[in-house]
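Here you get one chain, nothing else, as structure tokens; it is the form predicted on its own.
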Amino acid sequence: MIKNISNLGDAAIYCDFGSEVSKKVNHEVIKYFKTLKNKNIKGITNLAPSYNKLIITFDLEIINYKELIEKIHDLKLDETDWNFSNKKIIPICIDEEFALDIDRVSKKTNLNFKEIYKNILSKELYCYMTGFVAGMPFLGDTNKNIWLKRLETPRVKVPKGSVGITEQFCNIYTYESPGGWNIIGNTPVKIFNKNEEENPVLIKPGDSVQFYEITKKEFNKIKE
């Protein structure tokens, strides 16, 4: 349930579902996101869900703040559209070429390499949101014994496909970009495909993700 709605500039509103980061709260965010998307309300130009927030931008020439708030308060959530059981199986190569920060992770968590990867590979992760760069999934909730902070000095370039961990989350870099997450591997699978106009994002909010280990030879074969 929405706790509060406030202005975010002249043509956007900020729907706050509370401070908690959990599947239960995130499900509520996604329910509103999906329902509003399906309703196709005139004047709404973009919907951006996050862990526990939903940002709605709108065209002031079509709809104003007051009218939009009234529509949200009157909104009847579409029960039939709620699906949180979509599971994606994603390969990850943990060759030393790709596991850029595994030594740091081991030192910070006091776990050996085998224990670190067991924590990742045995856990079904949940996609809370996508963002930062196009299609990048933010996956939680990792086991607490591998929680650690970002790099003290972020990288200028993180390779595309890199799998990183920070605090309770794991992510996949969909493009080469700056970043400070702890990189533990790489996937050859294209998580975001800009050429797929209708469905460019492989992992969406509400999906679950299970990683499985592949060799470098398998990585190169899939990549090709």
The other form holds:
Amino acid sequence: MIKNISNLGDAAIYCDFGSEVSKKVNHEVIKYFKTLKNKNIKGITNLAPSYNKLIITFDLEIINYKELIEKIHDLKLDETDWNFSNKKIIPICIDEEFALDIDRVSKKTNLNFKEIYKNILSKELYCYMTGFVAGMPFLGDTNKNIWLKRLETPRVKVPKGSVGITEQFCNIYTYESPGGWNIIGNTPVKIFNKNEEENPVLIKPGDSVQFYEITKKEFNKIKE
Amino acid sequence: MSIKVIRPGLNTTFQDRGRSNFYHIGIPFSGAMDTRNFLITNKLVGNDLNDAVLEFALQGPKLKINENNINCVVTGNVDFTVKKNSKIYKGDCYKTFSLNTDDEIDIISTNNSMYGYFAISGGFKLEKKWNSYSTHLKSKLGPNNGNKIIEHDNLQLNRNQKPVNKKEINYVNSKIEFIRVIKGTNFDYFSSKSHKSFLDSQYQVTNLTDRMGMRLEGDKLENIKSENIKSEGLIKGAIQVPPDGKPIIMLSDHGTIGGYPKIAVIISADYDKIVQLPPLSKIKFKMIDIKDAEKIFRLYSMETKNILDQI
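We have the form predicted on its own; now please give the form predicted in complex with the partner chain.
Zooming out: every chain and molecule, the one shown earlier first.
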């Protein structure tokens, strides 16, 4: 449930679902997000769900924060069977060409390469949110023995498709972009496709992701 | 029916009022940075108020016309010249003018400001992408395959170039003394000394400013609680403070998720003004409450309407 709602500036409201980051809390965020998306409330211009927050922007010509907060308080969640069991199988190539930070991860975690990848490949990860850049999924939680901090100095260019880990999270760079996550592999699969307006994002909040290892040859074949 | 790009300028893109409803997959609003000037531009050339215009930053494009009787306009604080029959004339902003085949327009620079706009009656021939003509460079979304215009591009024009009356308006882009803000959700993460610095000292716009954000230089803001928050949504106008203590203002093309505390948010009515501040400008913030912010927005919005009604 929403613990607190406040304004964020004069044209957005900030719904706080509590400080805990868990699937359970995130399911609540997603339920509110989906219900609001279906309701199409006049004046709402954007919805930004994250681990434990939902930010809603609105057109100040049409509605103000007070009216919108009231609507959120009165909101009845859609009565449907909320489905959080979509599973996406994503190939990952861990060739040294792609695993840019595997030495660092190994040093920081005191695990050898094999053990690190066993941790990644053996666990189903949950997608909490997508964003920062288009379609980038924020996945978690990884096993505790591979938790580590971001790079001290972020990379200016992280290659597209890179799979990175930081703290209990894992993400996939959908575009070449700057970034500070520890890169351990690369996926040839298109996670974001701007030409699919109806369904541009492969991994959605609430989905689960299972990585499986592929060779460089298979990587290049999928990439074609 | 086209215009040839002789020189593209530094960052020239097609923009309309922006793209809603895609924050949740990582796509920000984008759209013309200075909404008021954008609306004035379209009104002056008789186009739909949300039609696409060319937005340029600092240095604008140089364009050659391949068609007769093109009615166009430049807005902002902009120095530009027009070449007609080998003669060069200085151009006036906010005043429509016509161009014919082989004429050229050279948008030299914005003057003590960031953004300017160029539009033609009847509009550019473009396709909407995801419900908008706005270009978002980062996700390569929008007209021109989501890219800036480049040298040798041929910008296509709509065929129905309707005859329109010459129009002009006397508009002055006023400077404001203060940028007004509302407390952010993490205001209390900062020391009282930092609250004082934020509100009493001056900040300077650095060179690290673009359509995504604006980095400021000035008194370091000291976070006494936690330097990172759990990553969450961002909005345009939010002021984030990373561990180095230097504020970053999120602008129209911002990343949609961020993990730095938000000390404040710029009020909607001052957004058009802040985006126009070029590097080295000085900023002073002033904290107001949300009731006042709403009142100021209503006045600003009414003023915009009045300006448009005069055209």
